[in-house]
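We begin with a single chain expressed as structure tokens, specifically the form predicted alone.
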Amino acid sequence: MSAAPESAGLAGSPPPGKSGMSDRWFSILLIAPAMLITLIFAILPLIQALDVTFRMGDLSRGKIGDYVGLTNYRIVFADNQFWQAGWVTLKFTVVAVGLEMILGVAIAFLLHGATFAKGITRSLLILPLATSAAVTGLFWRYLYDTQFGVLNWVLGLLGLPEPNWLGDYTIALWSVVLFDIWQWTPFVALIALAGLQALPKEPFEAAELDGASKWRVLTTLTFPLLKPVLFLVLVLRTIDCVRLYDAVAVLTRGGPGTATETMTFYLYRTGLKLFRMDYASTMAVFFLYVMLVAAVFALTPLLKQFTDRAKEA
């Protein structure tokens, strides 16, 4: 009779040779490498950047100087060129993201209803995303060339005006927008297509039995169900456009004048060409603060919606 409790105790004890580490310490051990990398490459540089914003940081003098309080913030906020770069960034982001969302969703609906060559088309859409903006930007720079560019050659054959795409102050920014649309519209289309394919079929079958029109199904079922996916893509693309650098660096270098100088390019020029790391760090910290606040306000409704759905489930 006494053998039963002993066998039960042996069954409940950890197997021989196994570690007695708890789940908590095991989870900490798993995330420790990622946290260490984040600390070294993100947290510590951020702390150093915050420290530089309160110092004299003219690298042409060879070192980071003494503390100057809020002087750098006052100088940056009074810099008209800084706000001009912010205005250029805002215009670029609104136009580029807006057109990418419209074209991307339209392409997603076309692919969703396609009956053939859907796989090949999806593969082709990945091509603009498979190459970095620095490489594709060089190709587009030659396409925009006023002497031997393909675009002006085609326009010349049609008898149309041949603009100076990257040298005209009035259209240089929109030339960069066109390049960004070409590269990132496929991203929006592929994510929207994945969202369409993941939608439940039962509501659409019920609407079809009730005789609902396509427009009513689109406005009352498709877009409301697709809203979280589209909103997430909108946030991601907005963040990506606000920190645009590589396309501007390859295509226009911020010119002509400052027509295409975004905030990140102005930050680069201030810190790494004029060697004013104090001003550049101040811009970067302010830029990070604005993006964090905007992201919190943008993602809060989406996270609340996910939480409500989880509670209902």
The other form holds:
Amino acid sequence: MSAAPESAGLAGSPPPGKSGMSDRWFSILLIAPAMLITLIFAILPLIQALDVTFRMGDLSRGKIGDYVGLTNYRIVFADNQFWQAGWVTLKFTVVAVGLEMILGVAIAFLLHGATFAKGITRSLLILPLATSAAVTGLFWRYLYDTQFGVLNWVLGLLGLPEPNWLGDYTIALWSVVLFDIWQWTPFVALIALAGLQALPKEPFEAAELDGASKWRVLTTLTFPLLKPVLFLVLVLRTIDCVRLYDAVAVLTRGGPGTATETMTFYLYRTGLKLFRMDYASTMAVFFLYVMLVAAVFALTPLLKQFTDRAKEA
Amino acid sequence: MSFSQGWDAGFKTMLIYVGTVFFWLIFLERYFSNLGLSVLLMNVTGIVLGLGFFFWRRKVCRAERAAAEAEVALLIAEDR
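Having seen the form predicted alone, can you show the form predicted together with the partner chain?
After this comes the whole thing, all chains and molecules, with the earlier chain placed first.
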């Protein structure tokens, strides 16, 4: 490569290519379709939803009505059912994500050290992920069935009490949690396993030579090196759990009563069953805001870690 | 302040303003008998907090840039 284009590239904007288009304009051209699709399918509906939050939006009257200011926000924030749905969502997220992370990482360690049937186990782990929650949810409804369900049949054989898994309001939420754990623990396990397999070997060999104990290697090498991967999977699972809808819709429809009604299911019920688009949009905007704030707080340490690594490099 | 730093600070400023509005509506508005006054105070508080954060970020970014430029200048001087 000659020196002239290099110096031109360093001095200012990149030089034009063969087509006469600079790299900057070419990159803008490449990203433009994705940005256009995002604008049409994400930004414009968001703007419309924001507009609806400030209007009377009772669809049973046939149209979006007049401007009402912050009234919809005041009504939604004074709605106990809304906060109850938020509390259910929070409980579900904390328990499901916590257990999925613990079990997923444990399975990943077991698989990492396994010498037999590693490939087939990995393939089997993908099965729950490959099927839609709407389909597997139906299977689990039959598993949980009080009359014909396998779970109660086994419990009956063992002489144990046979609970009404989805009908008892004290355990219905935990039944949904159990279903979510069954479906998503393999995801955590596979990502953690990929992270484990990608770890550099040299620090572990050095630790072995120094005679470090397994626990010390685990706490000072494995987990710190695996932290970015685990953090990423934690963020992904949290986002997914917070917007839980399909499992609830298939297993309990929010019941018994409102015991398993999550934020998104309440939002759906308000907007598409009760036709109050104004309240539903207001809840959606508040929900989006909470998720954005959570994402900012969750991603800041991760981005800081990447920046520090870049600085070190 | 670069474009990306400005974008980031602007986005967080918007989050702070909206967060103030939500916080006010959930926790503070019930103590106001005059709704108009409540909305006015809410907006003033949101704008003050948002702009305060933005200018603080701008100051931090400028200080970081100055420190980085000084470091680069030092390295260039060492090379000479």
